[in-house]
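So this first bit is one chain, no partners, the form predicted on its own, shown in structure tokens.
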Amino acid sequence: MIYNYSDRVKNLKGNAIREIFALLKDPELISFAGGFPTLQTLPNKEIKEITDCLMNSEEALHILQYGSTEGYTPLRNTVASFVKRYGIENVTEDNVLIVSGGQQTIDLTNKCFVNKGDTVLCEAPTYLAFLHILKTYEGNAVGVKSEEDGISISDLEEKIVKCQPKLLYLVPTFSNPTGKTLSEKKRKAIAELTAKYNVMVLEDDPYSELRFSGERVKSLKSFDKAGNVIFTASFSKTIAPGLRCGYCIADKEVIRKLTIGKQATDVHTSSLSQAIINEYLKKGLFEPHVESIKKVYKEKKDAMAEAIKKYMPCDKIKFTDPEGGLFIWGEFSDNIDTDEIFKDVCLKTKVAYVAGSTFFPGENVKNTFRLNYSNATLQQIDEGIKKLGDYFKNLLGAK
């Protein structure tokens, strides 16, 4: 048989972390690599007891039954106040799309506003799964240079005014995958340069409640006046991934377009799912576990940054030391292919990374790489950095 596949898929290749997964399945191999919660933060009592008591409620058919495609409506009130603390005020449940997890709104921002052809611009790097959905829909990813403290608003402008593009996408707290945090300064910039030249923006929040130091950061969405910024964000990293519930908060006339491209897709996100989540926040459930697993991950981050301190040839190698969120990116400042060196480095280090070339929109850059660390064990962190550290002095010639 010779499949034919549309032009949009037959060229696509896997996710770059998917596939990783492949060579995880050595119990002995350390993984750096997805961005999973650590396992034993998973309320599965609270899920569970929440759970029994939905289904021995009057409620409990009509929660097993098709619901609406904008959402369960509970839910979707729920989080139009759930969303102040992101400094988004004025929102109803007509601005609220319940989706299944974070990534959906991304796949549905492009079908609703990405033509063959159209220009998408993002950092550089960027979240590899929007890169991976742009090219499902055939637009054109184009990088915007990264700073210190995120984006670079002067080469965002020029590139608006270059490229024309539909869309601006961006992770602006605790960046994936380098962890940066966008200033308030620059978001409210943001805000004021897409407004003006008519560009959306898809505002991407999965980890700003991971937040270890510093101060919380307003949204980008709070700085909109122009109705152009959808924000979206999940409950995978602060609740549980298995249940892919999450939301985006935009204008009314874009909710609908984007409920309208959700029913040609999956009719609606899994009621129970969004029932747990709902009675989850309603009992105050939320706040004191996001505190609990913000103190084991800021262990894991502190313990992960001064393991690379301790053995990483840090005179060759540039890390990044985020206030939250689950990564730290490391760049070569010699030509290192990490794409090239992956597997010899899983061969012998027994130890996984994710090359940063995955990241970069049509750009070849070979010499960074994403470390999480959410997912091992602050044994695995300190012996799989030190094991990274040897390969990687060895292989540059340094102490």
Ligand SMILES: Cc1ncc(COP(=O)(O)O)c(C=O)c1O
The other form holds:
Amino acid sequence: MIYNYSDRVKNLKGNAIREIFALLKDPELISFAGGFPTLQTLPNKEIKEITDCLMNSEEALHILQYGSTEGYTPLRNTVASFVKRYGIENVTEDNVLIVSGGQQTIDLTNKCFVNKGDTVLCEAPTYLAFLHILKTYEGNAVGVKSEEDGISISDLEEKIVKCQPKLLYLVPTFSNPTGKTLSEKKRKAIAELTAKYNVMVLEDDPYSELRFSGERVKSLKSFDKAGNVIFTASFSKTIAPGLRCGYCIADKEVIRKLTIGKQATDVHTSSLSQAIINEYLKKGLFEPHVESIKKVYKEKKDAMAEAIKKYMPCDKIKFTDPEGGLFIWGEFSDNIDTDEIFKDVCLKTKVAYVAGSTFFPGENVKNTFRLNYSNATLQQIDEGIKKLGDYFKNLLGAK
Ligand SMILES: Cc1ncc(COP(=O)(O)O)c(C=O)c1O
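Moving on from the form predicted on its own, kindly provide the form predicted together with the ligand as a structure.
Shown next: the complete complex, the earlier chain at its head.
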């Protein structure tokens, strides 16, 4: 059989991180490569109790029946008030679409706004799956310079004028992959600038709830006066990713289009997952649970930052020190190709990272890497960073 794939997917490569997982079968290997929540933090007992209650309730059969594409009405209403915590006001049910994870909002937004050959701007580096999704819609990703406090506003304006993008995609808080947070001042400037040039913005926020130090920053959406910002978040990193439940907030008209896009994709998000999440929020379980997982992540992040100071050649590698989220980003001052050495590192140290090049749109940036701290134990963090540090010192000493 000759498989005549569409042009759209013919040249797509698998997600680099998923490919790395295949390499990570060795049980001795310490992986800083993934981005999963810590397994032991997932609230299985509470979810079991809620599910039992739901299945014994009068609603049980309706929950198991097909539902509406927009989402389970009680959850849409709960979310409409929930997002006040992000400074997003005046939201009604009509501004809410429940999605099967934030990833689906990225897909639907590209589906609804991007034609073949259209430019979409993003931070360089950015979330890998966004680049992958954009490729499937045959769009063209252009990177905006990244600074300590998020993207450069002057570079953004220059690229808007030059490339006339349809969309700007951002992970403004505890970005994946860098852990950086966009300042409130820049959020306001971006909302104004994109409104001025008629550019849609997708604000992807899976991580802001995982803040373990510093002050909460208002969402970019809270500065949106023109209706050009789509805000998306999910309960993957705060409750459980396996439930595949998130939401997006946007202008009514945009929600309608995204809903039509979703109809063709998966009809609706699992009603059982939606009802579970709704009960979880309504019972007041969210806040205490998030407080408890933040303690776990802070402890792990502190352990990794400490180990980095102790074992890494910090005069030759610059690391971010995030106030939340799941990732630390490393950048060599020397011209080290983190892709090229990856297999050797895995083999010799039995420690894995993700090479930074995978997160860059187009450009060939080779001297960076991402470390995740949520999936290793404190002991593995110390041990793994020591091994990596020794390898890097050796490598740099030999240069
Ligand atoms: C930046 C970013 N956006 C979106 C997602 C997708 O999350 P989900 O679809 O589980 O909500 C992730 C997951 O790691 C992410 O890091």
